[in-house]
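Only one chain is given next, in structure tokens, and it is the form predicted alone.
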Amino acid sequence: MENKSFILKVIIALIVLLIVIPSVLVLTQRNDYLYGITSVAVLSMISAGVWLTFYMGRINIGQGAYALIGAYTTAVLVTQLGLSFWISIFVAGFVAAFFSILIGIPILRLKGVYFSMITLTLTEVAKLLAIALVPITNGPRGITNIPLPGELSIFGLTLIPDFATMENSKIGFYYLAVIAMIITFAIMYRLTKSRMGILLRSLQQNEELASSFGVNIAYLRVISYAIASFFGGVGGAIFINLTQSVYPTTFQVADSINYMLYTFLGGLAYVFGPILGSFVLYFSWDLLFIFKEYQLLIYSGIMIILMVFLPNGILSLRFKK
């Protein structure tokens, strides 16, 4: 019975995301909201990696670094090597995961604030590398005029049309971002229900105890961190194709902190927390624009209130742990 109820909720959510919302926004010509929801989908996808890292007991404040790596990877592949965007986003994810393995092997031994402090520097390091590697990244000038995603076809059958031929390419990006978000969180949900998910949860609760039962905690931590970074890389790749440019400052330390806030606010105990957290904080910031110079003050105040009265996130209002 519970499974039927869950499946029904999923179907309703998919209908709203894939049919109702885009139809209403296109009819009302609200491209600003279309862009906003597309951004939320990408941001929640990147934040999913932060949630997964927390799930194994680490607070990750360096997700922006992997988003930047993914962004530059797809930009270079598309503009300099002429690779298809649809292939480049997967390559971007794997490149981000590769670097996360190299970085994760030494730093994942750290716990608590020490791990968080190290990851906090990663985004800045990635930015400085992007500035320094001029032959590849074009330095501070970045890479601009990134072409829109081309047609994706198999055996002559067009699966996805060329975005450049669309009357409104923003609707194409909306579907791309939302479907990528759905796939990401479906993987996350399935992962938490798997044996690997149970083992990851045991790491969060007591690593020493898990190790005493023969769990290869080093392997689990690195693989999970690589998956988390893969999401960041793919999210970064999609985002810079939406803006058609990438600069060393496209993803900054502040963005990495925001990804953590999205995750915390939505609910660390809930796999779909980053979606709600991203949605609330993104549009709250926009709505508070009317307060001008007090925008940041009010925004920070709301954040503090939410953290004080809802330490387990907004989803704790609806779901019991």
Given for the second form:
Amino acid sequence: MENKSFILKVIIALIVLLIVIPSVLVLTQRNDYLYGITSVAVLSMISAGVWLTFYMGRINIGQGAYALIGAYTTAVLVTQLGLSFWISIFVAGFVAAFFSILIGIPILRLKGVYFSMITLTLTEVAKLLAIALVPITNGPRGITNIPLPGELSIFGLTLIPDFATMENSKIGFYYLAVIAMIITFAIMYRLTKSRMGILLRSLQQNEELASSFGVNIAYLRVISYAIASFFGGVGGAIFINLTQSVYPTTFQVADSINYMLYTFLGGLAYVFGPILGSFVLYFSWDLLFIFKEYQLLIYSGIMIILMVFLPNGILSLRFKK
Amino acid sequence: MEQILLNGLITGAQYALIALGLTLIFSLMSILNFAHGQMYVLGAFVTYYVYGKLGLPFIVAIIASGLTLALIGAIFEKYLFNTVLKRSVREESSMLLAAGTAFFLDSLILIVFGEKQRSVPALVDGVFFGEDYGIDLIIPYNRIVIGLIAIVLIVSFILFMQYSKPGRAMRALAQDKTASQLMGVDLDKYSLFGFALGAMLAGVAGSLLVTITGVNSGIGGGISIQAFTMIMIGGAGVISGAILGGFILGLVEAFGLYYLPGDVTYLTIFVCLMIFLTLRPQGLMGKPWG
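Please could you give me the other form, the form predicted in complex with its partner chain, since above is the form predicted alone?
Full assembly next; the chain just shown is listed first.
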């Protein structure tokens, strides 16, 4: 019974996301909202990584670093090696995951605030590296004019048309971002229901206890951190194809903090929290644009008020435990 | 050589002052105060107006900066952090709030003070030439005075924490909340006091800074990261660690900036820090696992 209503909800959500929203926005010609929802999809995908890291009891403020790694990987592959965008986003994800394993093995031993602080500096390191590695990254000038994603075909059958030939490439990006988001959260949802999800939750509560029951905590931590960074890398790769340029400052400490905020605001106890959190914060930021210099003041004011009254996230309103 | 060493030590003394406030707040309430850098900038601006514009003595300006920030810290603690910590399921929720207050202060500072770089006249004029005494040193008297004030403040803070009643109470709370509450330490009262004191230290440090390098609205975030670096080097929540971390960062920065370009210096510092923390996660003076 419960299963049935869940499937129904999923179907409704998919119809709304894939058919209703894009057709309404295209018909009303609201390209700005189309861009907004595309960004929210990418942002919530990157924030999903933060959520997953939290799921094993670590607050990750370094997601921007992996997004930047993913972004630069795609940019270099597409502009310098002429690799197809569709392959390079996966490469970007794997490169980000590879670095997260290298970095994660030592730093995941840190707990609590120590882990958070070191991930905070991680974003700064990624930025400084991007500035310093001039031959690859072109230094502070960044890589611009990244071509639009080309067509993807298997055995002569065109699966995805060339974005450049599309009448409205924005709708192409919308589908790209939203489908990537749906896949991400499907994986996350499945993960939390799996054996690994339960083990991760046990890490969140008591690592020593979990370890004493024979759970290989080090392995679990590194693997889930790698998955989290994979999402970050792919998200970063998609994002820079949306803006068609990447700079060392594309993802910086403030962004990393924002991903954490999206996750917190949606509600840490809920898989879909990052989507709601990024939606609310992104659009409230957008709507507050009319207040000009007071934009940030009002935005942060809203954030503080939300936090004081709903410290467990917006979703805690609905799911009273 | 001596020149770089002395520059590093003077910068280090100011850094230690910033790190002390951050570590105090952290050890008492497990809050990572992201807004620490912004509080520092605010302190600098108060001094800019009191000392630079109104022309009152510098001592008045330091006190004004300290008191303003103490008041802001107290308000933050009482109406925001304490409330959230009580209502929230997880302690980490305070991080969102801390980031929110950092953004809030950042934009408030920008709106109120604008984005111009501000500086104030030096406390004392003149430059110390070491050549007359046979050492290779050139240093403005102003910097020496500021460094000395910072050291005096650090020493008085240590004495306060070591021997006064509130100091002892706060150290007890940092060590074991439950046990010290059972011994009759008022948690709410001393959390409030500690947060205000931590914010005050940030303000005072900012007040010293403005006389040397000036201040502008945008530097808060960078200062926060530096402060986090310091308490990671020394070990979060430990007073001696914060002081040591401040001096180490000051020295490393002075030497690095002399021998390497700016960006590479910071890259090296962060990479070294990561390697160091994997070997010793609790920092130099910290307790294992914080």
